[in-house]
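Here's a solo chain for you in structure tokens, the form predicted on its own.
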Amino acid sequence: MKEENLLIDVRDLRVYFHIEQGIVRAVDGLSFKIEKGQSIGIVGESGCGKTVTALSLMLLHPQPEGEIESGNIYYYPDGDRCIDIAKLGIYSRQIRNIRGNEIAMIFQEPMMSLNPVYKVGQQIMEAIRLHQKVDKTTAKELAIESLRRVKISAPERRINEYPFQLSGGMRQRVMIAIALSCNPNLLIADEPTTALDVTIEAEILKLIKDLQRELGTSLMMITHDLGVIGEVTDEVVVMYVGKIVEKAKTGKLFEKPLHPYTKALFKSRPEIRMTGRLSSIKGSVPNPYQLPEGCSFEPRCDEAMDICRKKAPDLYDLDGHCVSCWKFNLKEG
């Protein structure tokens, strides 16, 4: 039976990309669930599979090389009902209706996620009236409000202008205009402050959460930037190499973060009356063809013994505050 609140569950998905370099296991057995009107963050370095993990409750990660190997997303829209996503053709008319509708998503880079010959207003319509079923006139009135929800100035204006014509603050807040047009249940944002300015970081993290909880919307925040999910999110799910290494409420997580990986998250962190030199993660992330036999993060961990050589860690349960390393599950190795 499911809890009362949950929206998402996913279990043990499992995403490999097959290529002729070998077998990627970009999602490599990813559980997590997110409640209605929560916010998740998904954190770790680029090529960790947050992105993929994103656009696979949605069945948009890249095909056909891609594949949903195993698992469930379960999804709870209203009441018991409940659909495996992970189970829906990519062309079927369900997973249709809930893209871009109940599931919504803000792409990393407006300038080329935004068509650039159409006007704004009408790429704002056509989500509308994809699923909203409204004629042309309704369709720009609630393209002008989509607008003036995400506070763009005399939207009037700005629905008859093109993306080249707006800033990049501009151009991220029609993304998320056309990510809240249809009020989705979940609201998906990936790194959604790349490339923009400090200041116009802070107004967009800002809006986003203000709009999420205006809307009662889910959030899963996707980003390498702890600053970030410190800032949206209730809870933190930190990925290595396709993996889950530790997961907690947020606070508790900046509070005392167990796993070596996420701590080493934190020392390389710039911080503000920081002296001297940034402290960074030693080597590299391992080649996706050529994972260690035990602990992926072992080779660049300087806490690791002999087991994490041999064995990769489960993810293990203290109160609440999940991490996979055998530091802490000793007792099961």
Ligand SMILES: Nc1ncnc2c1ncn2[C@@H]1O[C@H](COP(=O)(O)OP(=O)(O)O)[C@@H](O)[C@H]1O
Given for the second form:
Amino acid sequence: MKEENLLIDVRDLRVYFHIEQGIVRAVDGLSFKIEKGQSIGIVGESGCGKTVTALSLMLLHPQPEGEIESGNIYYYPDGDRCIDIAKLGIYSRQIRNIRGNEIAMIFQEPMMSLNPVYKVGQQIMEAIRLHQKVDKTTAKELAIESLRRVKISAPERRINEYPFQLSGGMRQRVMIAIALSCNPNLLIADEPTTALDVTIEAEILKLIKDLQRELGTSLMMITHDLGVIGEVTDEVVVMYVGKIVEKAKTGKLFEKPLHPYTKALFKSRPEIRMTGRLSSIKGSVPNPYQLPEGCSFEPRCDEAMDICRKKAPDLYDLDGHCVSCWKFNLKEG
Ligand SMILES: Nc1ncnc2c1ncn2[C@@H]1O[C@H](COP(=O)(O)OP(=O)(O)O)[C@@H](O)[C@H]1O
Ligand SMILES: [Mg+2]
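What's the form predicted together with this ligand like, now that we've got the form predicted on its own?
Now the complete complex, all chains and molecules, led by this one.
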């Protein structure tokens, strides 16, 4: 039986790429839930599988090389109605309804998503009319309203401008306006502030958080920077090469990170360094075709033990704070 407020329930999801060099297990047995109105953060270095995870929720993972091998993406749009997105056809009517309408996504580089040859207003109106049966005049009013909602000043004038006439922060606001124009159940933001200045970043994060609260939308915030998560999300999932290494309420994770990888992510943040030296995590994310036999993080881990080289740990649940590290194995350790 499903929990009352559940929106998304991902179970043991595997998304693999079959390419010449071999198999890339981009998402390798991922399980997490998103409740209605909840915000969840997905954190990890580049290449850890964050974007593929997000895209697969809408069946937009790169195809045909990428494939959902197994697992479920249960989606509860309303009441007890349940759709397993993982089982839908990529061209099915159901998934086309969900994309952009019920689940919307914004990306790192808004210029990539905006069409350079159309005015901003036209693009918002087009998004609105794709999902709502309204005439042009109403669509224009809604477009202006949606720009006002993302705190763009003089929206009546802005709708007549082209994307290149806007700053990076302003373009990201337009993308947020488009994403929210159909009142999605889930907003996915994939590194939405990575391309922006720090001051603009803070404004955009606040905007996303405020709108999410106001509209009661669920939010999935993807980032490589733990600092971005702290203020914005209720729960954090830390990913390392396709797997969850730690999952906890944001407060708990910030108070006491357990996994050596999470601790290393904290240490590599400039704002919270204490020694005056910025330590980046030693080594790099392993080559996906040559993963170590045991724990994937073992080659970079300061606390590795013998067993870590031999066998990957399970995800242990310590009172709601989940961690995949042999140090926390209560049965065999
Ligand atoms: N089209 C593709 N073909 C082959 N491998 C891919 C493709 N897209 C992503 N990958 C691989 O999947 C893994 C996860 O990528 P991604 O989800 O983009 O990581 P992140 O968003 O965390 O930086 C990486 O090893 C990446 O190289
Ligand atoms: Mg990414």
